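Listed next as structure tokens is one chain, alone, in the form predicted on its own.
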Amino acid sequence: MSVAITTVWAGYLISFTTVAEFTIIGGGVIGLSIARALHKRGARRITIIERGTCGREASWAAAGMLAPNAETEAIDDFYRLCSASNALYPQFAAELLEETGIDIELRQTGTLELAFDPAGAEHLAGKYERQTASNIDVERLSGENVLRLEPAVSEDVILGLHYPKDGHVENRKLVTALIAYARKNGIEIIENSEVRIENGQFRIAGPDLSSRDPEVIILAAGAWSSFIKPALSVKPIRGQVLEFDGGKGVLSRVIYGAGAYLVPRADGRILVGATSEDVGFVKEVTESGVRDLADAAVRTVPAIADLKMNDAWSGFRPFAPDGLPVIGEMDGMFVATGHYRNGILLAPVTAELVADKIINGTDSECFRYFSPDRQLFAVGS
């Protein structure tokens, strides 16, 4: 297969370490997504170069909430975008399965969204009214029909939206899924090596530096990716998230609660999260973040109160001045980064785009609506 995409950006030379027709920078869900739909596609000679190791950052560290519903209130382009990724999710699921063994514990149990206190409960019944006059798929539900869906919940509940559509799945299977049937089919895995600029060219980091020259470059590398290609304002938003052992049962499905959301695994962890803290490539976990989450999972679920805090975490989120995604060819590159809170959620539809593109050179309105090129981006480059 040969893809006509030139091999110099924006004036600089590039050297990589072994021949590929396709590579692909980031090894996260987005860039592992995509390197699966490329392969899917007929693609071969694809290497994933990966600055640490595969899955390990944005996508190790979130909850797995599929929640288009909950975090819109009106149809726009980013709602059907993510309402058309999570629409993907059962198949890509049971793909996964299939094809590695692996169940990404895909639950399609929908979502909560709680309010404890009258001010609480005037917002939700805003949201609902914005909710219902756009279509979205919402219920409405007193604290009593709350109680009866999750009775875990606090009894000072007094008003609840149930979205039937959201779900979640184990992020972390997810990941190793991906890597599965990326080792299985024969991608190949560049770990521990940086893509960056030296002297006028772009390199990798690693053992290895002997020259090649890839057809198609997709730059999917999160809140690192303005390392490589600086037009690109993307930055780390650090989240925090506990997790809580012994939950088996107390929750059904994710929870939006008193300043935090949780999130239930099949084998009974409780995943709380998560803080949104502009401190640039600070990873660590503080406590005043361990604490405001604990105090608002027990103010939400008494529950947790009575449960072990085994873990606790951080990672750095991919954001965007605009807070939303970037998608699109850039400079002789193909660009998918930026996705911030939604780069589980939005796996499968950026793959799908993406890969359609590079091989069958399928357009999408999206193209438009995320491009790296929009006014946002041209600033500086």
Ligand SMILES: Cc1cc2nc3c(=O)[nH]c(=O)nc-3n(C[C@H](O)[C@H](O)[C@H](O)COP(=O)(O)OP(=O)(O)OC[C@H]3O[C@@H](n4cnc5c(N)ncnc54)[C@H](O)[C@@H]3O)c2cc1C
Given for the second form:
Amino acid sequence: MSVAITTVWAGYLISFTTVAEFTIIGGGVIGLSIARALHKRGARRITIIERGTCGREASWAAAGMLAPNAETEAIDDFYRLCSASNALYPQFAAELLEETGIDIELRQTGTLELAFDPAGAEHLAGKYERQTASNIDVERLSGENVLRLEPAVSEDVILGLHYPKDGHVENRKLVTALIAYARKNGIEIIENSEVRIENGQFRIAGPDLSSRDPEVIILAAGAWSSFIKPALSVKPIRGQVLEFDGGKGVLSRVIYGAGAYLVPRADGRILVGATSEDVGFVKEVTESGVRDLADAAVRTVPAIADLKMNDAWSGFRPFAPDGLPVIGEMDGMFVATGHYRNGILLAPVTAELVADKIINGTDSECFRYFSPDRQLFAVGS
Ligand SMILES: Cc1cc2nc3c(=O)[nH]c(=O)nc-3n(C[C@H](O)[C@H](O)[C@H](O)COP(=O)(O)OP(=O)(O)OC[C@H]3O[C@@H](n4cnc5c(N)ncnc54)[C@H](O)[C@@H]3O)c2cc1C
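Rather than the form predicted on its own that you just supplied, could I have the structure of the form predicted together with the named molecule?
Below: every chain and molecule of the assembly, starting with the one above.
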């Protein structure tokens, strides 16, 4: 089976792809965003096949931070991809509101990274130097100025870095909106059905046992992508998150604190995350995970100690060997996976790149930087 998108003349390509049958493996934020972007470009006969329930894996477990600036020290290809996606968010959120009536609660209120001891302050001071040398948008704040911005932070704070262009989104509302878009626009969603590729043949296991031969396949199976394409070597990195209730008005922006981050939600919930554990597909919340995150949250914002802990969960970040996303063609299918810690942030740009390539034949340097081939090299095959 060949996607045949690189060799066909662009005008002919449009008619081929818009009537083609598109099958997306995986209904997380990446697969759902790609389905919408394909549909908006005129594609029809789009099917999302999801092993469980759409949007309920990493995309549900995430904290929804959009933090391209806090997470980098240099302007490289990955930073440019993250920044481009961050810039797409206002339009993405506004369109989803208009299309589905769902507000994904985009807040571009910045991120604050804080230090509470001399070693932490030295680390942040060095980071500030490197970031300003790279022209990253960052402000250095004294402890006093941090407390002016966020009075609930511990008075032990001695230094802060403020990233005014970072923000956050309610990722569960985001996937809910993307599912609503799909349902409203005739994108078929088949849940509780697992795709397998056996001897090169596309198979669906589950209640819908139909045998298909889709013309365009997009692999967006997150941390499970290597079950379909072993050469990708994508593996799960578990993250645990705690949710506290009743924190309305306590914080107005994302805080990277003393060993945890805190993300405020519009309804007063505060998320605290996250662990980073290489433990395979063991979806557990552990006593030490909860304790370490809760202690770190209270050290950062003492008022957390009086809030009710509502919930705790874990999820699997899709991690490629070099930690970068994997976007591009491979063995006759399109791959969009390995988004690791930044899949919520990267969903809009990934969807645009993939849909533009498939529908319009538009090339991008990104397909070189984030090519699945570099994964093949990484594992030496
Ligand atoms: C604790 C935690 C916190 C995070 N915080 C952030 C954050 O603040 N900001 C940010 O940008 N990112 C964050 N991330 C990362 C982000 O959640 C992921 O990068 C992103 O959700 C990946 O999306 P995805 O669609 O590739 O994967 P998923 O959401 O996991 O979706 C993949 C889907 O594919 C399905 N699937 C798998 N195999 C098959 C198959 N064979 N057939 C059919 N379906 C299949 C799965 O059931 C799943 O629903 C966080 C992740 C975690 C775990």
